[in-house]
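Let's start with one chain on its own, the form predicted on its own, as C-alpha cells.
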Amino acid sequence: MRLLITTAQGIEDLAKIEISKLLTKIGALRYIEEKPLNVEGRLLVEVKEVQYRDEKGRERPLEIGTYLSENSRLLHRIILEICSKNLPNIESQEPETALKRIEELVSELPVERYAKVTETFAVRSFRKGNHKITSVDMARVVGKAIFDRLSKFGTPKVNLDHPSVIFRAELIGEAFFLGVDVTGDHSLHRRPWRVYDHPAHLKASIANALLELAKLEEGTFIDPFCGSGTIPIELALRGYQGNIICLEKYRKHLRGAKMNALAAGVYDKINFILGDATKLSEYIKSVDFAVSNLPYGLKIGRRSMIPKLYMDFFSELSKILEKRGVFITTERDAIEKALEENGFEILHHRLIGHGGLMVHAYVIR
C-alpha cells in the first residue's frame, strides 16, 4: 500500500523524519520518497500492513492513515494512492485534449477497489500550473470516469457535501495524482483548538517545523510576536517542560492566544505577557530559545516600518538570547541586516511555503 502525503513546501525533509519515526515505531515502513514526480510539498510512502490488539485482545488491522493523522504534527493530508503519473505537455494542451487524457487515464484505474458501489463518493481537486483547464474541469471529468467505472458493478451514488469516500485528484505541472483522501475535507494543519484567528496566523504544521529546526532542549522559550499563540501552544502540546513565554503587543491578540490555549488545554503551561518585542529586555532577562513568525505583510501594515522594527527587536534579543532562535519572514534584506549588525550567526536558511508565499526561515545563534 502506498500513501501520498502532503505538507508545506520546504519542510519535506522534516516531514520525512517524522513519518519515518512514527511508522518505524509500529513496524509499518517500507520506504519514503520526498517530492515524487518532482512535486514539492509531497511525499510518497510505501507501508506494510500491521496488526494491533483491541481491548479484548483480538488482532485487528491498523489503519495506518488514521494512525498518522492522529500522531503527526507536520502533515496536511494522508491520501491512499491510486495513481501517480507524469502527463507530458499537458500544460500546453487545449482543454478538450487535456481533459480527455485525464478521463482516459482514470477510466483504466481500479477505483472499485477503493470504494464500494453502495458508498457515496465525491471528487475534490487541486490544480497548480499553467494549464488551460481549471480544477473544476478536472473534478468533473475525474468524477465522470469514476462513476462510469463503478457503474459496471452497480449504481454509483454521488454526494458532493457529505461523501463516504473522497477521491482527491491533483494536477501539479505535468504530475497527476489520484487517491482516496483519508483525512477528510479539513487539512490536518487546521487544529481543533483554534477558536480565535489572528489575521495572519501561522499554520500549525509550519510552527512545528520551526520548533524542529530550533532543536529544543530544556530551558526558557519565548515567542516574542506570539499573535494567536500557535507556536507556544504547539510547543506545550508536545510536552515541553521548560518555561514557555508568549509575548504579544496587542491586547486583542493576547486575549485570543489565551482563548486558544484554554481550548487546547495548555493555558496553565504558558506565561502570557502583554508587551512590546522591541523592549524585550524590560520583561525578560534571559531566554534559551526564541521562535517566531515575524511581522510582515498583513501583520505590519506599512512595509517601511520593517527595517527599524527588526533592527530594534534583534538589538533587544541579542541581550537575552542564550542559545538559538528561529524566525520566518518575507523580508530577507531587513532580517539579514538586523542579524549581522546585532552580532547573530545564521546557522541555517531555507524557504517554506506559507499563505501563497515562499517565506525565509532562519536558524540563528
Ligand SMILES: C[S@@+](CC[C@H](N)C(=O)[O-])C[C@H]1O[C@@H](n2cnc3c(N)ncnc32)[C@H](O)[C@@H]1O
Contents of the next structure:
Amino acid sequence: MRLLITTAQGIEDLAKIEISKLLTKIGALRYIEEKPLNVEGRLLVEVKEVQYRDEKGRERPLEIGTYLSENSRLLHRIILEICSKNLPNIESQEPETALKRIEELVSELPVERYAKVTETFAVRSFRKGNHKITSVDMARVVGKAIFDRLSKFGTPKVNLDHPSVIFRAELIGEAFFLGVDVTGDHSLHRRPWRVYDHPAHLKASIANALLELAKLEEGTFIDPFCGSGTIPIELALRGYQGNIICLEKYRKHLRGAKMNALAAGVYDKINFILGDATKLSEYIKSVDFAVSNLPYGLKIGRRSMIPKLYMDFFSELSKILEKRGVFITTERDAIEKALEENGFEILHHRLIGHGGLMVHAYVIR
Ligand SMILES: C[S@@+](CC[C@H](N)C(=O)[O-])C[C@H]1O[C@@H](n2cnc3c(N)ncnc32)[C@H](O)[C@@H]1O
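Same protein, different form: I have the form predicted on its own, so give me the form predicted together with the named molecule.
Below is the entire complex, every chain and molecule, led by the chain shown above.
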C-alpha cells in the first residue's frame, strides 16, 4: 500500500524523519520518497501491513493512516494513493482536451477497491499551476469517471457534504494524484485546541518544524511574539519539561493564547507574560531557546516599523539568549541586518511555504 502525504513546502525532510520514526516503530516502513514527481510539500510512502492485538487478544490489521494522523505533528493529510502520474503538457492544453485526458485516466483506475458502491462518496480537488481548467472542472470529471466505474457494481451514491469516502484529486503543474483522503475535510494542521483564531497564526505543522530545527534540550524556552500561543502550546504537547514562556504585547491575543492552552490541556505548563519583546530583558534575565513567528509587514500592516522593531528586539535578545533561536519572517533584509548588528550567527536558513507565501526561517545563535 502506498500513502501520499502532504505537508508544508520546505519541511519535507523533517516530515520524512517523523514518518520514518513513526513507521519504523511499528515495523511498517518499506520506502519513503520526498517530493514525488518533483512536487513540493508531498511525500510518497510505501508501507507494509501490520497487525495489532485488540483488547480480546485478537490480531487485527492496524490502520496506518489513522496511526499517522494521530501521532504526527508535521503532516497535513494522509491519502491512500491510487495514482501518481505525470501528464506532460497538460498546462497548455485546451480545457476540453485536458479534462478528457483526466477523465480517461481515472476511468481506468480500480476505484472500486477503495469505495464500496453502498458507501457515499465525494471528490475534493486541488490545482496549482497555469492550467486552462479549474479545480471545480477537475472535480466534476473525476467524479463522473468514478461514478461511471462504480456503476458497474451497483448504484453509486454521491454526498458532497458528508461523504463516507473522500477521493482527493490533485493537479500540480503536470503531476496528477488521485487517492482516498483518510484525513477528512480538515487538514491535520488545524488543531482541535484552536478556540481563539489569531489573524496571523502559524500552522501547527510549521510550529513543529521550527521546534525541530531548534534542536531543543531541557532549559528555558520563550516565544517572545507568541500571538495565540501556537508554538508554546505545541511544545508543551510534545512533553517539553523545561520552563515555557509565552510573551505577547496585546492583551486580546494573550487571552486567546490562554484559552487555546486551556483547550489543549497545557495551561499549567506555560508561563504567560503580557509584555513588549523590545524590552525583553526587563522581564527575563536568561533563556536557552527562543522560537518565534515574527510580526511581518504583510500581515500586521505598518511595514515601515519592521526594521526598527527587529533591531530593538534582537538587541534585547542578544542580552539574554544562551543557546539557539529560530525565527520565521517574510522580511529578509530587516532580519538579516538586525541579526548581524547584534552579533548573531546564522546557522541555517530555509524557505517554508505558509499562507501562500514563501517565508524565511533562520536558526541562529
Ligand atoms: C505573526 S504574529 C504571531 C502569531 C503566533 N505565532 C500564532 O500562531 O498565533 C506576531 C505577534 O506579535 C505580536 N507583537 C507585535 N509587536 C510586539 C512586541 N513589541 N512585543 C510582543 N509582541 C508583539 C503581535 O500582536 C502578534 O500577535
